[in-house]
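There is one chain below, alone, in structure tokens, taken in the form predicted alone.
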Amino acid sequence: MTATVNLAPAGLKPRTRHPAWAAFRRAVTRKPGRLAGLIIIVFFILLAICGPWFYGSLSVDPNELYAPPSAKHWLGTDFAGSDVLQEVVTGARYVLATAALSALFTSLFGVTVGLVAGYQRGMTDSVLMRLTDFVLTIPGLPLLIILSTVWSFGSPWEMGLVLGITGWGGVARAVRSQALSLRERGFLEAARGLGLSRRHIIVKEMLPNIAPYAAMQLMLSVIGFIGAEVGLFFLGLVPFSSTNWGVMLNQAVFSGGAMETSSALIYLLAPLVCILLLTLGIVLFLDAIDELFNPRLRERV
């Protein structure tokens, strides 16, 4: 009969170890830039989730056109008398939700197709890669212009779905390459030798090894999709059915005269600064993600 010896001091509970959380905390706090990136990302996420709850619907005041920054209007007002800060806050939800959904759809489709094609090879690989090639040839911009005659893109789901469906081809190609190299590893040969099912090998054995790469692609996709959706609204290629940063840029330039008068300069700069800050935050945080999932970088530290 064996007895369990408790080495913890009397009166103190033994500490519970969370290796994943400890590694994440070390990777983020190792450099101030990474921590700053995480803070920026969390700030914009909270802004998108909670901001519209406090501001509510956008108000218009014809008596305060182009009002300068003040205690009432921290960033002044635009050409319609609307509070610029309120437009930035309410517009953040659409921009971030669309980018997140687009990146989610892209990762979901791309990782699934790439894993199955890389593991199966043969006819399945050929069919899935021809489908991927077809998706890569779809011109996303003309497709969105055509769909804008049917959809108003008032919901982030609509634009996120279209951007995600047309954007997963590159991820699928990259994941397939990773899957092909993994397929010949010893642990997968052992799994096949043990008679494990194909689904178990792909989901339980291959997917965890692809997950770090997919996480990097997910965050990089967010940057690309933010630029894409803001650019579409700025160029006026989709209807203005919602308030977002792209609509602000379009109206500041083409309706507010921001290129001709300094009165509308804040209205133009406010969404631009938000986009730059959010992009900077993601790039800084990617450094931590890279170290977290890359064993070679961890060994150098």
Second form
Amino acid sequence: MTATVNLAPAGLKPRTRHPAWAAFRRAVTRKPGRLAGLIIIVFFILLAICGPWFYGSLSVDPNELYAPPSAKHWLGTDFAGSDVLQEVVTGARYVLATAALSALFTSLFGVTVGLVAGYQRGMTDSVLMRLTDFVLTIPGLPLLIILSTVWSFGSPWEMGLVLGITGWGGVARAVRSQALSLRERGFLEAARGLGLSRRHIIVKEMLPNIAPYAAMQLMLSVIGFIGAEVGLFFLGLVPFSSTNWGVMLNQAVFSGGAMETSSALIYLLAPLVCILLLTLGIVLFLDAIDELFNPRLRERV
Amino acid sequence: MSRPKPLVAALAVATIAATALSACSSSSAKKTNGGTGGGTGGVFTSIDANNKITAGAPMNPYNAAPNMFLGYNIMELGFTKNDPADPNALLPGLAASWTASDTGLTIQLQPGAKWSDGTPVTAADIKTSLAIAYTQGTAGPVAGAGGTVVAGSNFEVSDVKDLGGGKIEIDQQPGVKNLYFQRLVLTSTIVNDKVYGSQLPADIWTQIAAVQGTDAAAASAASTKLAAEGKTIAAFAPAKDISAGPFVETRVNPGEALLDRNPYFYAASKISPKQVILRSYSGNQQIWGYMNGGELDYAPYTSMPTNILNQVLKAGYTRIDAPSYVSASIAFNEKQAPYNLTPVRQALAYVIDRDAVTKVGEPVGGIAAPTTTGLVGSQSDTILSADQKAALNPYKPDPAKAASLLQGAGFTKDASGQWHLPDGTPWKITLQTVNGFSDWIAASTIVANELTQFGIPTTAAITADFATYQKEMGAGKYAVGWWLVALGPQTDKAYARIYGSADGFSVANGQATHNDSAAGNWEHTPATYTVNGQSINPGQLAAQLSVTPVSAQGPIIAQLAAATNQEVPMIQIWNYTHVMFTLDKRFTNYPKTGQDDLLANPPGVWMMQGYVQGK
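Since the one above is the form predicted alone, can you give the form predicted together with its partner chain too?
Full assembly next; the chain just shown is listed first.
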């Protein structure tokens, strides 16, 4: 028999620890690259949320078209004499909001369909997977081009919705595989044996176990969504009514001649560097997430 | 418009004095190879901005997007000079000369005019071509919407007679007096009867007579038949190109069209290039790339910023400027409040700084409109007297005057500086423009900024493509949007852009009728304006221009200019300039700025006159 000794000083409550938070902190700080990734992501999120508040509306100056970098304009100006740095900052909101909304729609549809299909199996599984197959075959790019005749895509909601609706198929399939594996585990058999409801099992038992995996899938899909939306604007396949990085790229190349002269080069490079940095940040941070949710990786460290 | 260089080029019209063409020709003749045949100039490389190379399209000039090119292998009897002082003034083409009369036109074909198969150009070719023009519904000044043939108001050719010796008589429909009959006939595309004649029904001229007849039912039936036949002809794909032009197309692929010199061309000795290569392109940026590499001997204008202009000039190109009778404007749908109020439109004209907008939107190929009259500056300058011009309001940027006008109309400004409509609603503007029209989009940025700064939050909205834009604008969907006015040196055409079908006016024989609920009326201006105490009907005045000789148009234009300037149905922002570039590396002796009659045409027409010689 072992005696229990209370080491806490008299009058003091024991310090509350959050194991998940501690594990997260350990995973992130174990390698400098992971921390750098997190900082980059947080930086861009703050940029998207707060940047436009500080900058306000985009100013134009017809007397300073394609001005070189200076103390007044750190990254020079564009075709309308607008500050490129200001455009990068204000343009971040659309890009990140679209990516976030796409991810939200993807997770909403993909995780739900994958979980239900994986747990239910049978006819429900067949129907949902055929639906998933159908979604996987929808050509997202042509669909966006057609929809651009109806929508201006001036709001991130519109593009986020379209990208999300056409992009959840892969997540659904991946989540279904995980769900199929999970449903054979003992704790789920026990839950079924206890007569817990289907909803309870899916939401309370399976979802928490799937969430880390789904989160990783989503972060990866965010990179794809950013590439897709910026690419669409860059190619001029969808009309644009707002400033964002894709529009900057399009106007730098097709109107400013960034590939022909150096005047519009910074206008081209600024959004490119942002996209590169943000992608790098996500990739670096994913390493930490991977370790956090993969016990075998934790054990090896 | 991307930004369609094609659009600018297509609409760009040259003019001014019909300069010494004969002198130019004689000077260039010195540079030909002793009149024994050109063809020593190597390969002339260019692009055709009006007609992109379309994979799979036939070598048929009547196709909507043919692989055929005006002035190279598409020929006309004459080529336009786009002279506002004389719209019927033309450069010789397949017709060496012509004489107009009250009943029609007699032309003399070029001596030795031949097709590329060695057979002569005959009256049968002209007759077939003019019959086809009737089926296309594009030849007349008031062709029906959608290309349908409108009885009694279209091409008005009633017969073509061979007088022998290359002399041909072209008769105008009895009782019809079209001011522009000569120009319309002479600028029709001429095709080979042996190739295209079989595509027409044997009774084609009977159908044309029926359309021109007084039996309305028969005219309508014939019109429907002609329109159907026109579609058949447009879809026709000849096995090979037979051209009466300086070049004949020997090969076309998605990347380029190759045209070889036509040895049977009537002025073959003047044609220096052995071959012409017309490159394909997908956008302005690709054309800039070609130019920076010195690959194009001639390039039409592409909407470009000044940094690209400098780069192109540095690559060795010479810029040539010619007048263009096209103006970019901001138009209003007066059915939607508050744009039905004249002080509102005037106030907006005072807020928008046209110089600044032009500098951003069209810095190379545009000149800020000096005021807004419905005509480009060079047109109104030559027609209006000094007093009439002085009476026009230039609408120089003046926010105080704009504010005063708005306050007078019951508008109010809140503490944050935003304007509210008389009913208290915050005033916001959506300025509509088109995807790919880079100059309009860039200009919208600054217009929106200026209006927002003034206290009217403005955003630019972009329609996916121009076809949708036109459709939605016609349906009255846009309260404020971009629009092109002028569109040519003819003043009646210019004012028809404002007071025509887009404003509920329909014209027949110089008489206009107004119907505010007519399909396609999106402007909804009042049927009459009161200007200087006098009530005028702008639609009727515009219709009168179509039947008034140019020399007598002055008083009508003065009224229309004053009314348009006062009522501001549209704010003209900039007038386009027809800018072109030539490279003096492989070829020389290009027309220069000032030779507006030549510059209104593509380089193939210059070559016919002896220009563009190999170095």
